[in-house]
Structure formats: structure tokens, C-alpha cells
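Here's a solo chain for you in C-alpha cells, the form predicted alone.
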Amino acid sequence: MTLRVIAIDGPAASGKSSTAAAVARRLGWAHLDSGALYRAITLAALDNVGEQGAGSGEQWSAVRIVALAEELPVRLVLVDEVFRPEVAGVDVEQAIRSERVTHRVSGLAAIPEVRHWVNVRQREAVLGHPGGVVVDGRDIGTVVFPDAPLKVFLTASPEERARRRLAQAGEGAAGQIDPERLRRETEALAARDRADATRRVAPLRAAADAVRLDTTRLSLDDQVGRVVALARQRFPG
């Protein structure tokens, strides 16, 4: 039986989640954002272990964090064909988007034991779903689902990704974004790219058989259309 998974990877602010969600809707598949699960564990750790030592994430005890995720529990729940994160039975989709979580999630996600726990939960969620699933993240096609029939690696120039991120945050009314703000965000994303590509655990890279899609000059609708077309070739019927 063919594994019905589309793996969409790419650097920060490359539009992975927006594209994956739209592709899933077009195909009638489910959507799983792997970053949401990392954020949910981070929220659980901040609320139950505390802020102290959270700066690097690695100062938290891996054993304690994984045990906490099991006990609360932190889990994925399928709601209207979207896997949503829950902590202790509470939907935390909004809470995990806070700056507090954003500042800590990278450190926690660098812990090998945490990554292993998340990967297992993702595989369980996808394999337990009877239909297809579009999964996005940074190591889906290389680590989590290396046997996915369709792998897509989305990217765009750091400046374009910075522009999109600032626009999404509501900055730059009428299309005008402060040049200095854009420069700082571009530099931050380029630094994040370097860190993600050189990290010891699951470095960011395209799978050898991934379709690379540069979206710098593409609209969201265009990039979604291209992925959907690829999906219909790989998953006929």
C-alpha cells in the first residue's frame, strides 16, 4: 500500500505551513504542522518546568521534558482534517504562537530526545489516518518520512521571506515596509538558515529526491497549484 504522505520542507518563513494547509484543502487531505507539536511541548515546559534555564533549551532535562509530554499529555488531535496540538486536553493552537514560546522553541527542538519523541508522534498520527496527509516542517522528507512518495523543498530569498513575514505581522501598510526593519529581518532569517543548516541534529537540507520549488516570484496560489499538480501525478485517483 502506497504511503499517502506529502512532505513539505524548507527554511523559516518559506511559506511551508500556508502552502501545506492549502494543498491539503485542495486535495481533501489532512494537514499536520510539525512545528505546532514542538511549540506545544515548549509551552508545556514553560508552564510546568519554568522559565529558568530555558534560554538554550538544552539546559532543561530531556528526560523530564519527554516525561512531561507523556504525562500531561501533549498530543495531536484531528479536528476538521487538521491535526491540532493539545496540552492536558486543552487546545493550545493560539497559545503556542506567543512570543514567549517563539523565543524558546528552537532550543527545545534541538534536543535529540525531544525530536525523537515528536517524530514518533507524527508517524503515529499519519499512519493512523486513513486518508492522505500533508506534513510540513524542516526534516519531514529527510528524517520523519524519508519514504514519502512526494517531497517538496520550498525556498525563497531571505529578503522575500523577510518581506512576507513582516507583511503577515501587519507591518508595512499599503505595501510600504521600513527598509531598515526589512534589512534586520533579512539578516535574522539568513542567520537562522545558517544555524538550521549546520545544527548537529537533523540539519535543514533537501532530500535527494525532493522537488525544489523557489517561490521568490510566485504567489501563494501559484505555489499551491504546482504542488497540487505534482501530487496528482504521484497519487493518481
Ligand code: DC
Contents of the next structure:
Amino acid sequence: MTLRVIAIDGPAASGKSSTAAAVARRLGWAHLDSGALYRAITLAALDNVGEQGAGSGEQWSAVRIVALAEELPVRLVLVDEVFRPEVAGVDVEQAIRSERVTHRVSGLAAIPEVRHWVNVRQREAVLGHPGGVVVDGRDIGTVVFPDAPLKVFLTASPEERARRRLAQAGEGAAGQIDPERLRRETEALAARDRADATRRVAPLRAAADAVRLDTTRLSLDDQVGRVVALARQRFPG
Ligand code: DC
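Can you now output the form predicted together with this ligand? The one shown was the form predicted alone.
Below, the chain from earlier opens the complete complex, with every other chain and molecule after it.
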């Protein structure tokens, strides 16, 4: 049987999650944002291990964090076709977007045992949902679902991604983004791209058979439309 999964990967602020959510709605499939699981474990560790233990990558104890994720537990719950992160029975979709979590999550996502735990949860979620799941992240097409029939790798220039990120944060809503602010955000994103692409575990890269979609000049509607069209070809009927 064909695995009904669409893998959407790409760098920070490339529009992966918005695209994946909209594609899932159009197809009547579920949506799973894998970054949300990394964020939920980070939140759980910060709240239970404490800020002291949550320093650089080396200071996190892999065994302790995975045990914590099992015990609390950290899990994904399907609500209206969206897999939502929960910690100890509490929905944390809002809490995981805080600056405190954003600041710490990449250190935790660099731990192989944590990545393994997250990957097992993702595979369980997809196998338990035969109707189909759109999964977005950094390593979905390369590591988590290398057998996904449709893999999409979204890109956009660092400047365009910086512009979108600032607009999303409410800056320059009228199209008036301060050029210096834009330059700094563009540099920060380019630096994060380099770090993500060169990290030792599961570096960000496109799978050999991924469809690359440069969204620099595409609207969200256009990029969603392209992925939905590809999905209808790959998953007929
Ligand atoms: O997409 P995001 O910003 O919510 O992701 C949060 C962090 O998790 C980010 O540092 C990248 C990491 N991540 C990852 O390493 N692999 C994934 N499949 C998804 C996210």
C-alpha cells in the first residue's frame, strides 16, 4: 500500500508550516508540524529540568530528557485533523512559540536520542492515520519518511524570508520595513541556514527526489496550489 504522506522541508521562514497546513486542508488530510514536537520537548525540559540544566547542547542530558518526554508525557493529539502538541495532558500549541522556547530548541534538536524519539512519534502518528498526513520540518523527506511518494523542498531568498518574518511579527505591516532591520534579519537567517545545513545530525538538505519550489516570487496561494496539483498526480483517487 502506498504510504499517504507528503513531506515538506525547507529552511526557517520558508513558509513550510503555512503551506503544509493549507495543503492538508485542501486535500482533507491531517497536518503534522514536526518542529512543534521539538518545541514541546524543549518546553517540558525547561519547566522540569530547569534553566540551569538547559544550557548548551552538551549540558542537556539526553537520557533524562527522553525519559521525561515518556513520563509526562509529551505527545501529539489529533484535533480537527491537526496534530497538536500536549505536555502532561495540556495543549501547548501557544506556549511553545515563546521566545524562551525558540531560544533553546535548536540545542535540543541537535541531540540524536531526542531526534530518534521525535521520529518514532511522527511515524506512529502517520501510520495511525491512513487517510493521509502532510508533515513539515527539516528532515522529513531525508530521514523520517524517505519513502514518501511526494517530497517538496521549499526555498526563498534570505531577504524574502526575512521580509516575511518581520511582516508576520507585525513589523512594517504597510510594507515599510526599516532597511537596517531587514539587513540584520537577512544576515541572521543566512547564518541559521549555514548552521542547519552543516550540523552533524540530520542536516537540512533536499532529498534527491524532492521537488524544489522557489517561493521567492510566489504568493502563499500559488505555492499551495502547486503542491496540491503535485499531490493529485502522486495520489490519484
Ligand atoms: O520549524 P520550527 O522553528 O518550529 O522548528 C523548531 C526547531 O526544531 C528548529 O530549531 C529546527 C528544529 N527542527 C528540526 O531539527 N527538525 C525538524 N524536522 C523540525 C524542526
